[in-house]
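This document starts with one chain, in the form predicted on its own, laid out as C-alpha cells.
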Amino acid sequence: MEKEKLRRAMLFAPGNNPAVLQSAGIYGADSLIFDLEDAVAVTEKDSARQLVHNAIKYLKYPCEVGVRINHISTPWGYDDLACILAAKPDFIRLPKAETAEEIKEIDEIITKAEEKYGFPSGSIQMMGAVESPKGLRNTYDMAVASPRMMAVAIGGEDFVTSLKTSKTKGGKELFVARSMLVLAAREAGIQVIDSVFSDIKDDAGFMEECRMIKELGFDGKSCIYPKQIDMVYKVFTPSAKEIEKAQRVLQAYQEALAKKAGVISLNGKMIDAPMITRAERVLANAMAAGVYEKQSGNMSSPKK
C-alpha cells in the first residue's frame, strides 16, 4: 500500500502580499497556491510576479507550492511563466482552461524551462481550472494532454456566471459540472479539486458543501481562509470508525484467501472487490494523513 499525495485543502494566498506569502505555510494546508490572477490588480501584476518568484526561491514551505498564473491569452500569462518557472514551483495552475492545445503549449514552455535551469524532467506539474462550458466539455482532453497534469479543478464563480446564474447555498447549479469533472478526472486517472467557498461566516454551509463534494468523489477543496483548512480535514480525513471498518474488511479478505474460500463475508454481509478497493483507499488516505501506521495497524493522532 503506497502513500497517496493528499490535496484535501489547497490554500490560496494573494501574490501581492509579502506578509501572507511569508506566513502561508504555518496553517497546515496540503498545498499552497500563490495567486497572480484575480487577487492581483493590473497595476501590481509585475511586482506580484517578482514577489512570488522570490518567495518560492528563498523561503521554505512545509508543503507543495503552486502558482495560479494569468491565462496565456492575457498580457501577463507568458511573463508569469517566464518569471515563476525560474523559481521552480511544484505546479502551475492555469485558470479558465478550455483546450488541450493550451495545456500542451504550457507543457512545452515548462519543458524548456526545466532544461534551461537544470530541473529534473517532469518535476513541475500542472493543473487546469475549468470555468466555462467549453472547458467542461474538453476536460478529459485537457486532463490527458500532458503527463504533468495532476489535477483539474472547477472555478465555481466564473462557471455559474457563464451559465447566466449565480451560486446558491445548495449548489444545484454546479451539480452537473461537478459530476462531469469527477468523471473526466477519474477516467484520466488524476485528482479533482472543488471550488472555493467565499462566505467566511457560514461554517455550517462550508461543512455541508465539503461533505457533498466528498460524496461526489472530489479529492479536496480550494480554500481562501486558513480557518477552512481544519474543516476540510474533518470531512476528508478518514475517521477512526472508517479506518477500523477498512481494517476488518481487509482482514476478512486475507483470511478468506488463506482458507481459499470462494465467498468472503463480514458480519453476515458479503464482501466484494469494490469494497476491498475502497477499504484499501481508506487506509492509504489515512496513512498519507498521518492517522494510521501501516506496520502496526495503529491509529495515531490526526493531523489537524
Second form
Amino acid sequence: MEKEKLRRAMLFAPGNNPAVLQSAGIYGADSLIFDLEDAVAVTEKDSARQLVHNAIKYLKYPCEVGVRINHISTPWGYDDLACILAAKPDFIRLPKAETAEEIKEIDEIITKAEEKYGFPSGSIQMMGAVESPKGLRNTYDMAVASPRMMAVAIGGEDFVTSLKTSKTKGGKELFVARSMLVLAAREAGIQVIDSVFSDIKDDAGFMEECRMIKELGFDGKSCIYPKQIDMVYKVFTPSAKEIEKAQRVLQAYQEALAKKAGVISLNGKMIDAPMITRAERVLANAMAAGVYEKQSGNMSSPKK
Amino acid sequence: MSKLCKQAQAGTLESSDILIMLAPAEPGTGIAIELISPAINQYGEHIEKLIAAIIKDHGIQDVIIQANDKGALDCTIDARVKTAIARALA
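Having gone through the form predicted on its own, I am curious about the other one (the form predicted together with its partner chain); can you provide its structure?
Everything in the complex follows now, all chains and molecules, and the chain you saw is the first one.
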C-alpha cells in the first residue's frame, strides 16, 4: 500500500489579500490554491501575481501550494505563468480548460521555467478545471496530454451557466458532468476534484454534497471557506468501522492465500478481487490521513 | 538608471497590507520616504530601508514615496513596492 497524496480539501485563497495568504496554511487543508483569476479584480492582476509569487517564495506552508492562473487566452495568463513559475509552486491550476493543446502549451512553458530556474524536471504539476461542455468532451485528452497532470476538477458555477441552468441542492444538473469527469480521470489514472459549494450557511447541504461526490468517485473538493475543510475530512477519511472491515477482508484474503483456497469468504459472504482492491484503498487512504498505521495495523487517533 | 514616468500606487489599507504611492521627483531629490505605520517605533527604520533597497535595485534615484503600513510582512512590502514601480514605469 503506497501512501497516496491526499487532496480531499483544496482551499482557495484570494491572491491579492496578504492577510489571507499569510494565514492560509493554518487550517489544515490538504492543498492550497492561491487564486489569480475570479477572486482578483482586473485592475489588480499585476499586484496579485507579485504578492502570490512572494508568498510562495518566502512563506512556509505545511501543505502543497498551487496557483489558479488566468487562462492563457486572457491578457494575464502568460504573465501569471512567467511570474509564478519563478517561485516554484507545487502545481498550476488552469481554469476553463478545454483542449489538450492548452495543456501541452502550458506544459512546455513549465518545462522551460524548470530548466531556467534549475528546478527538478517535472516537479511542478498541473490540474485543469472543466467549466464548459467542450472541456468536458475533451477531459480524457487533457488528462493524458501531459505527465504533469495530477488532477482534473469541475468548475460548477461556470459549467451550469454554460448549460443555461443553475446549481440546485441535489445537483442533478451536474450529475452527468461529474460522472463523466470521474470516468475520464480514472481512465487516465489521475485524481478528480469537485466544485466549490458557495452557501457558507448551509452546512447540511455541503455535507450532503460531499457524501454524494465521494459516492461518485471524487478524490476531494475545492473549498472556499476554512470551516468546510473539517466537514470534507469527516466524509472522506475512512471511519474506524470501514478500517476494521478492510482489515478483516485483507486478513481473510491472506489466510486464503496461505491455505491455497480458491474461494475466499468472510462471515459467509464471498470476497472477490474488487473487494480486496477497495479494502486496500481504504487502508491506503486511512494511512495517508494518519488514522491507520501500516506496521502495527493499529488505528491511531485521527488528526482530523 | 530608471526614471518614473508617472505617479502610481499599489497595495491597500487592509490589515497586513501596505499602501505604497510613488511620485516622480526632480533630479537630486533622492529617495524621500514618508512612512505611516502602527509599528513605526519598532520597525520604521527597517521598513524604510527595505523600501529604499528595492527602489535602488530598480535603478531609481529620485522619487517621493508615501507608505501607509498596516502591519505588512517584508514579502508583502516587497511585492507592493515592486508593483508600484512597474506601474510607475509603464
